[in-house]
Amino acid sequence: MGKSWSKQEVTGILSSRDPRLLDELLEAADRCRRDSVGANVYLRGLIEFSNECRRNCFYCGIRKSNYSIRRYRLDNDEIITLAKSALDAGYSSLALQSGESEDSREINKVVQLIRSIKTQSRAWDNTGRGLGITLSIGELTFDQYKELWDAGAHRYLLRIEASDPRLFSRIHPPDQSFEKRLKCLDDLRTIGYQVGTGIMVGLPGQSVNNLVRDLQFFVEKDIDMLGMGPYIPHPNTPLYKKQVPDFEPFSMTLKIMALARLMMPDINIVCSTALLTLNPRGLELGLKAGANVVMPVMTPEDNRSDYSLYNNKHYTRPQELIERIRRYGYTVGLWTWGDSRHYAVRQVQ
């Protein structure tokens, strides 16, 4: 475990404006990353395979009430292939991301899915261990889970979004409960899987304190993986042009970053798209502030704008990103799972 913040401690840095305060807390959670899980940064190839959706979340550009995109599903062999051209080129986990269904026939190819990757892999790399598979296809039982499990998946991924009830409440619409999300992580949690989740920074209500308890939330919740980024409004949702908090949410995400990292230093965090999306010097900034894991977008073109989660979604070319990684003074963790050190740690106890 980390250093022991007081939520007088976590609320000054969050709270400040001083541009000097945010230098050293990043120098500081460079030093921590380096110290706990090493310069390495971990590939995801992230294959977005379908934007359909049961949901109606109200910040989210997917949702269902959303008409205005093309829905599409990849097909599983597609899919496949793009998981053959990961593996290729170096990247030898996958990020499988949608949105949520509850169609069980749906959740089936999901399954198949996975089980024809994890063979299919063993035999390509020839060390036995096929693809690493990392999930984040939302809210399911506690039985589809265990599936998906048996079927090859080790990570999941299943951001909390706001661990403040009420917040919960006013971005998502009343089917979905905050008590169900919290479920579904303690599942995921008694399953085996290694469980990340993590918070959209900026969202209309929010405040400082809000942030305060969403860093404890991780904290309690013994999380091995944290996503999260600034949130992006979105043309076509409830949320846009509501009124956002009065903090910037780029460097606010970069703080909640790095005290994430000093507080949990041997977990796996994401460098979010939406960091790059919002400034370009999204990548190394979110190095610095103790990510270790980066998604390259491995979606075919015909689709990346209908995955629209947010707007204006930036897009780097992977070996762009594995060439700003190293220039960066990082190295690239090529033909490696990048397994949460945290997860590790926490099965021997």
Given for the second form:
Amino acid sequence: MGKSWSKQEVTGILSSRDPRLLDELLEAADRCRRDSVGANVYLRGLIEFSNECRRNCFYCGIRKSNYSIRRYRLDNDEIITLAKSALDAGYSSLALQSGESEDSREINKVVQLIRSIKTQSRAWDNTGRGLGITLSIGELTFDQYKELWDAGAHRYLLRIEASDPRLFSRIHPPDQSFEKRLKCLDDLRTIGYQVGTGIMVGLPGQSVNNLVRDLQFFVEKDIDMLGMGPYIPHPNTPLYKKQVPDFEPFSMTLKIMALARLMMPDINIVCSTALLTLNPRGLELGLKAGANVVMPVMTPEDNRSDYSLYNNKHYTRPQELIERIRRYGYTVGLWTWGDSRHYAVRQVQ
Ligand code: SAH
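Moving from the form predicted on its own, what structure would you give for the form predicted together with S-adenosyl-L-homocysteine?
Below is the entire complex, every chain and molecule, led by the chain shown above.
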């Protein structure tokens, strides 16, 4: 457990525009991560395997009603080839992400995929462990989450997006409920997954108070992993051009990451692609703010631009990403799963 923070303290930090305070916060977060989880940065080969989506989230470029993108779904065989190249490069873990489908045929395909990746990767690396698998495929039923777990997935990222039910309902259509999202997070935890959640920072209608509450939500939910990033308006979505808050989303995201690291020293924190997209120093400062997981994009070049949650998504070749992580003074956790330490600790309690 990190030190406990009062609401006033957190509000004061998030409201401040003093650059020295941001520097101090980043220094403190970096020290905390080195003491608690070390200087290793773990990699998840990110495969955005499908942009088919049944949802209509008001912020997201792959929403069902955006007819201006080409929809794709990679074949399982193609994904397995990418998985092999991730393991060959020493990444040891994959993050499989897609739009949402609840169609049982699609879920079965993902179950088959996970089984194949687990069986084949155990043979590829001779350690018997194979690739670790994080899923990020949205809201499903308890039974579907269980099937995917039984197949071998062991981490799941499902962002709450906004922990205030009113803000949640302003950025999602009525068929998506806040309660259902909470239930999904609870189901994932009950099944045994390492559970990750997160928010977008800078959403229309979001206040500093919302963000203070979001941090409290992460602590209360006792999460294992945090993945969050700045909101980047997408022209083909209903939220585009809606007035955004007057804080600056990049430095606000860094502050929240740093506070999250200080409050929850042993969780895994992802340095999001959105953070890298907004600012050329996104990786360097994200790591400093306490991130210890990076997800190099392995989606084939032909499909990458169609997985457009927002436009001009940042892309760095994985090898360059690794070199940069080292240049910034961290070690790269190759050939190891790099699971959330918090999860291991709560398993023995
Ligand atoms: N369908 C899956 C995963 C794909 S979306 C799911 O819902 O979990 C992954 C994340 O991208 C979302 O959780 C959201 O927080 C983020 N995202 C979507 N649109 C975005 C935008 N315009 N700007 C920044 N992040 C966005």
